[in-house]
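So this first bit is one chain, no partners, the form predicted alone, shown in structure tokens.
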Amino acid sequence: MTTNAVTMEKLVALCKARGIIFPGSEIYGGMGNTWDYGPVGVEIKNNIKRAWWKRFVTESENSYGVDAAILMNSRVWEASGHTTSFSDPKMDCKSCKTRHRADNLIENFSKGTVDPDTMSNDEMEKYIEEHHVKCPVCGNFNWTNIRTFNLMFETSRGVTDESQNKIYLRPETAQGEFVNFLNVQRTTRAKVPFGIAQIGKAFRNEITPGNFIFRTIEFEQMEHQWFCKAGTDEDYYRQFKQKALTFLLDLGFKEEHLRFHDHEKLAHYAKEACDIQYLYPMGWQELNGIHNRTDYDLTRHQEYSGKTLTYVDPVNSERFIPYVIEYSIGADRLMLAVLSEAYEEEELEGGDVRNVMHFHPALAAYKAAVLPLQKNLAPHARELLAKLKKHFSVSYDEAGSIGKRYRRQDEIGTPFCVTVDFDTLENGTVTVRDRDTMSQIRLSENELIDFLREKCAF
């Protein structure tokens, strides 16, 4: 039985102890909102990205990948509107000098019953004043007015002061897909509708610290833009809502931990928009977004670049600028959701408690752990390890009792433990222990690769 629910404190402690995620620059006292993925964490995150890419690119009949540059011509961000409108509503507490997002203050105070996305800055200020919303740090009510704070990191390009030009670290990856629309279409001979996908780093100068890896200043996005003809956009929007949900369910998320949140207040470019929210340890929060962006993006880039981004239908020669259905999900937010969903403290017979991460086997850092029952069996165990490593990421552990080694693997979510014992030397069979049920079976060493391939597929 599960003894208690997951908390952020437990996740952070487990991640640090087991090499999943470490605080950024920790030996120097850290740096707010930055985290480093450890040996176990980087494998899990890479597996998350592989599963997403497989579902939305590899298995899609008409989707293609790109890896666009992080640094782009500054005109890109003028066309997208980021240089003028990409900002957060900030308020400073005059008493303790901390800075806060006004929308977060309202959402936390109202416990999610008020949606600040539907409110103007004046309306948010009025709400905070009327409800006497206090600073969550010092407890005082002593706010500045709301000020907008641009979220893009600025830098300069050039070898001398005179030649420097202002450029930006990209705050999103989507623009790299939009500016390459015709390049991808031309080189793949793709016909509308088709998709362009990308996984890459983005950067936002967030002031508010944000719940472990939920909100960070450097993060990784997985985005898919679906280019389609006007009139078909609403159908595709509904399809991607369902496809995004199905992906999460197939990863093992419980349906009651997910919900759609349709936007009432739409961005200037959007015709329809919704989030899929996940029940994180800190409550319901956005996990991914699906947006009907209309033809706004390609139209703007055509206007600012002076280059035509019109698609010509090869069948009837019709010319049009496609609409875009965007599906965007943060790899780090999905990582946090995967960790939260997998975590369990299970009470065993006799009162012992084991921590176990119930990852989908495809997401686990290691598909199996090879454990020699005794150290004198290590040579054969290492031979088996070498064979398995040609096909999977596999770990090895010979330190401590077999029970303690099982527990260590449970805590990092390894789905199977393969124990080499004295029977292995006699008949070539090994004991395979299942992480979730703790049941054991014996298999021939020759059957292991096919067994793991079947069990760990996505």
Contents of the next structure:
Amino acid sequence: MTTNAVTMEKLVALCKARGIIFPGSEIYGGMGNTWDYGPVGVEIKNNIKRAWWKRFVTESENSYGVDAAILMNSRVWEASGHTTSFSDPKMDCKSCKTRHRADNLIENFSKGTVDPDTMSNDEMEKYIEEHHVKCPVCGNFNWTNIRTFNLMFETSRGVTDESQNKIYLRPETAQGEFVNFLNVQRTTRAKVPFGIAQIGKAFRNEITPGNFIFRTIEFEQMEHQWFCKAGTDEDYYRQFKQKALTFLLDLGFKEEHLRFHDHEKLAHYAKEACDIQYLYPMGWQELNGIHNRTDYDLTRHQEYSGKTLTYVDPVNSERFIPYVIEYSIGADRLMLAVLSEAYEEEELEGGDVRNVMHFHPALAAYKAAVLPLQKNLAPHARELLAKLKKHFSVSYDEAGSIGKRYRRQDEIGTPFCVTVDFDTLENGTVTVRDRDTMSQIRLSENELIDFLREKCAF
Ligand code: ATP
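Could you present the same protein in the form predicted together with adenosine-5'-triphosphate (ATP), rather than the form predicted alone shown above?
Every component of the complex follows; first up is the chain already shown.
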């Protein structure tokens, strides 16, 4: 399997050392596959979400945002089909008592040449039997049959633990957009086609979480549902595939690290579906999904809620239930892809190696770092810092040699280092060093804000 040069171990170590991502509940020995974003990481993740929101909501002509509740009426999950069919095929190893997903076992065993999504449970069992697929933990071949396992986390509301009080942590944000379809349409007077977007937490009791923040039990999704008329859906599906890809390319992803993967086996409601896969350190994996969901969601919610969810065309009074093109991407999966893509160990003249994160400047935690050349220049540097902080997230560092301070900023991907030196006191100019080229220019302090604004725009 082709892999990126960066390994997951290196990324995890860098993230921990530089305040990007820490293991969850670390002082208690951790809690498997939960992660906490640190001071640098939270800025990067917020910037990712901001860039996505700008592209898919603010800049979009007819898309609107919502922020729906995580806890929803349980009927929502009956209507969506999650209570009955949101499950993974699990197999237990009877020797070492570990739990695995049958589809993952086949995918890994066949090195991606067999697509388990096209197989029934019986076919997967047969494949594992015939190919003698062994447990990746203990190496034995001693499996239970496949059993399905619902991925939703249950909890109960109120003080009594009765079954009618059972509620779920949402396993996806999409239903918050569907149930608010008419609220949004009426309050914005939007005409079909229009979009509803949301960014928020989702929870899945994954059988095999792992690969750092790639698959976790708590994660954030960025989802956009495009409501359109049947007949226009295929065209919009194609447009959203392209829009999703362009977004990634504009963030600086290399084209050869991205590919479409069309689904052969479709969910019963889907007309067309594909993923965009990214070449992660562990190989090609799904980064986001695009689905033509037909009128399934709104029809089901109409049926289960008893509320009419038809749209009335203001021009010809035609009534119809719109089709939905869904575009869904995990903020954390995108974060992992951004980290992998940005990472470089650059060999310098003289044999030195510098670790540098080549983030798109719009995603970098700090747009600039202010560095006084010497400690006695600190008061002036702090004045400049206060000015810049009104406009951008900016870091400050006065400890150690200037070379070491540059390296620290390179490691967290700060695109510009602004050095205050003795000339600054004389003529009001500073040195601005570019992270990627390491070249330097001098700018007046007044030019700096416009310079940074232009370079860090998305
Ligand atoms: P997978 O096949 O990897 O389990 P999925 O097809 O179930 O993913 P969707 O239900 O389509 O994923 O969810 C949309 C997006 O949400 C995914 O493309 C991914 O970016 C993100 N996502 C899904 N599950 C997880 C998870 N457990 N951890 C982190 N991100 C996730």
